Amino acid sequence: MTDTSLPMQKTANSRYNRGSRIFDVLSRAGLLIAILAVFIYGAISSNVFFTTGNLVNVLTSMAIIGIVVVGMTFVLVVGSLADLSVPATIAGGAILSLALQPVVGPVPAFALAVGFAGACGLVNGLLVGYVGINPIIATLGVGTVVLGIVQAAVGGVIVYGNDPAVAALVKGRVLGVPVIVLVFVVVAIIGHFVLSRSFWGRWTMATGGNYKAAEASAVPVRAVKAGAFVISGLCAGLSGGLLGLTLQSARPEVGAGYEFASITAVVVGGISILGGLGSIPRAIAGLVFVQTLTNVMVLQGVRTPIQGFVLGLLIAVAVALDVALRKRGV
């Protein structure tokens, strides 16, 4: 089998290597400079920004979204635009992890919740990879159906947890670091290894970079596309389960907005929405920037609609930059 990932890896590397000196610096360190600028502004503008409580809250929020970001990165890199079923799979994970506790116990309930989200991802993958439905339409349709099932199952009411020990475990800390953050770090390391060091990651890059060339090189492109949505579903289910156990309550709308937050982080991190380019570390860098910027805006009292406008503008600029770089062949 021909290793079709090599040309794409060279292209990916060239994006950050070619051009003028100023462009090279911005390509390599632009996001890092932006993160540093937000941290400096946050420290100057608010006495609360660098307090332990605020940083822990930011880290915890970042971890919940970050797990979704890892899965969303696979979807974008494979060239499938986005997974819009994330709010529904998060809600399914959160509600099932709490609702099934009295029936099967906390650990099996959590596993079933993540498995349910993975099954939703598999349906997405089959529709996109094998049937050929547009990813936006497929995931939006599956998400709507899943959310309807979840709402019907719980009667549209809030589900509460009944195991304080599990809640204490999830909210606990190891050496001062929240458990949820440690889970996110493990997921990110595994995601990075799979995407950058494994044959599956090379197939994902190849499929997203040039679908026909990858198919001609005997890459199982349909399975790779389907696999990206399964990974996204599992990550969303894991995030939803942890969110439910942390809050000890869940309602069908608990996952609303997570798809937008994760897509924003991934795109701002430099992952091409056209597929074939990207890495988990860059997606996490985008996540750090977006979450820190959001925290600074909250501390400054910026209204929610304005925050949405700023994040939407970030997506537009990032996508425009990506398209411009593609046209330049960078």
Given for the second form:
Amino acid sequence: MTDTSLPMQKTANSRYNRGSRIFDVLSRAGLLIAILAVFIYGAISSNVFFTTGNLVNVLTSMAIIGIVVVGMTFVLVVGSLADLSVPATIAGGAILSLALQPVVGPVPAFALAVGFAGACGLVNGLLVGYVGINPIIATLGVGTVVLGIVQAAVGGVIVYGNDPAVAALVKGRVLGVPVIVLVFVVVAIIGHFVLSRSFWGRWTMATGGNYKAAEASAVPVRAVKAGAFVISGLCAGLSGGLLGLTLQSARPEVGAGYEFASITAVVVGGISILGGLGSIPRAIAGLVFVQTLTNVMVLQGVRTPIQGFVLGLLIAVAVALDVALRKRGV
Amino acid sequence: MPITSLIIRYRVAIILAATLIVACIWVPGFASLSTASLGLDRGATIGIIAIGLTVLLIAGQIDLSGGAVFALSGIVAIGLQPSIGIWPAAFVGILAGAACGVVNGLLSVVFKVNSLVATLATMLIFRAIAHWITNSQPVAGVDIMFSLAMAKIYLDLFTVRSGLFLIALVLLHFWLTRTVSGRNLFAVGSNATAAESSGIAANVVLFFSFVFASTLAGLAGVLQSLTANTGSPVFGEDLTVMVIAAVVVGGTRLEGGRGSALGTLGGVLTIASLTTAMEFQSVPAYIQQVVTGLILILLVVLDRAVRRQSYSHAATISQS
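Can you give me the structure for the form predicted in complex with the partner chain, which would complement the form predicted alone we have just seen?
Full complex below, order starting with the chain above.
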């Protein structure tokens, strides 16, 4: 019994390691070179690219998506493919943080909005982790329901903010850095430490890497899976709340597209869709690449649909590459 | 126990009957031939896509790009009308759907990308192409009379597309239950490796399932665009959830290996009568979304619960 199973384990194991190490170096160096190339191209092709105004704009939009990316990384690493309820939870965060302002005051409204998004994440997590439903179907269904509920709650109209002081605070800068970017940096650092330095992060990697082995090693796999969706929900709610306060208005469609933008960033960052591998810095590197690329495309006058086309292509290519490299063990 | 197993066996029919009864009580004038015709016509769009998805789900794969293919094919069919005529344009539109299926099949089968992720990416790509070639504007067709003919009701009940849907459904039923290739599909869906060992070319079956699903989504899109005399890049955006809900209500399993044409018919009719009833009562679109989403989640949860009871422990574990 052991005779037959041991060599198989060995080969599988070494292949896995070798593949991932080479892939690691490739994706890290490759991504950095790609980011550099985009920057250089941007600087040469457009004289607006390296202005402070443009870079601050890029940073701000990057920060809003980046907060979502941190949560999405947990979902991918735990092996749950993707959280498609993100547009709904972002819209929930944005709408609630504005709509509740007159009722309970700005800070509690923001907290309630983030809490609501976390609760949606919990529903996703229970469905995926404990009931065992396919994550894409569960989050698609929950997202549809949540978006409907949020719209029904405000009567299907656009919500406006009425507290200029809070808006000014969110749009403000500390030492020249926008507040939103600072929030993103804090979230990213916390996310990084949780994923790479804490027991929760180790459990997340173990669950995503080998569900049964993790379960056998007494990792609370169901709770870890559910937790990833709660983290993703909280992050999306935070991002949505900040987005709502920045725009001072929130439509139900405000979060549309954020799910794909964040998934693209994570998979382009070289994080496997199969789970078990990944880190927040890599996801953010992917985000920087995608966002600067989008920015350069916008500056070049490339139309929005083509940008969507490029994003879709990036997802497909990044995932196909990941699968090919892991399968063959390069 | 026999009663519960009977309920489980005929749950699709029970859900459909319950929906219809509730709708008849709740909505005055629901029980009429014109309502049935309207509901059937509405169901036909969902239904034609659902037929493709049923096959794909039985094979153990999924396609999220159906809504985008729906829009793209419609645009192609309408956009080419001035240059090559209505019928050839419609044909090319369906071919465009098939081409999308080839892309999905290549990504999922040849490059081994998880079909959920692959079709998520292609959904983005196809939708982007639809916006791209139309400049995000709706395209108008050349002949309004043609679309009136498409919307005409025959025998007081059927429109062209609801008739086509029912014919396609009967064909699907025979294909799945009476032919060798239909049986192979189930074999591949339950266990691709075992099917491969017993001499079925599993990858070929999977590939053509993707092509089949997208071709039917294309067909549905062409029919919709011809009826509306318009092709629009925003068509079919909320279709994905509805179609998956319809197929899942019909008892087809997301994990593959199980499903039937009649079940899908039941699921489609349930979703169609639900949305028609809600529209009659002017329920806002977002409440309809909540209901559709809730039904989808409830049924998937129920499906898991039922299976935990009726299957062996090992089978349950292998699902996770």
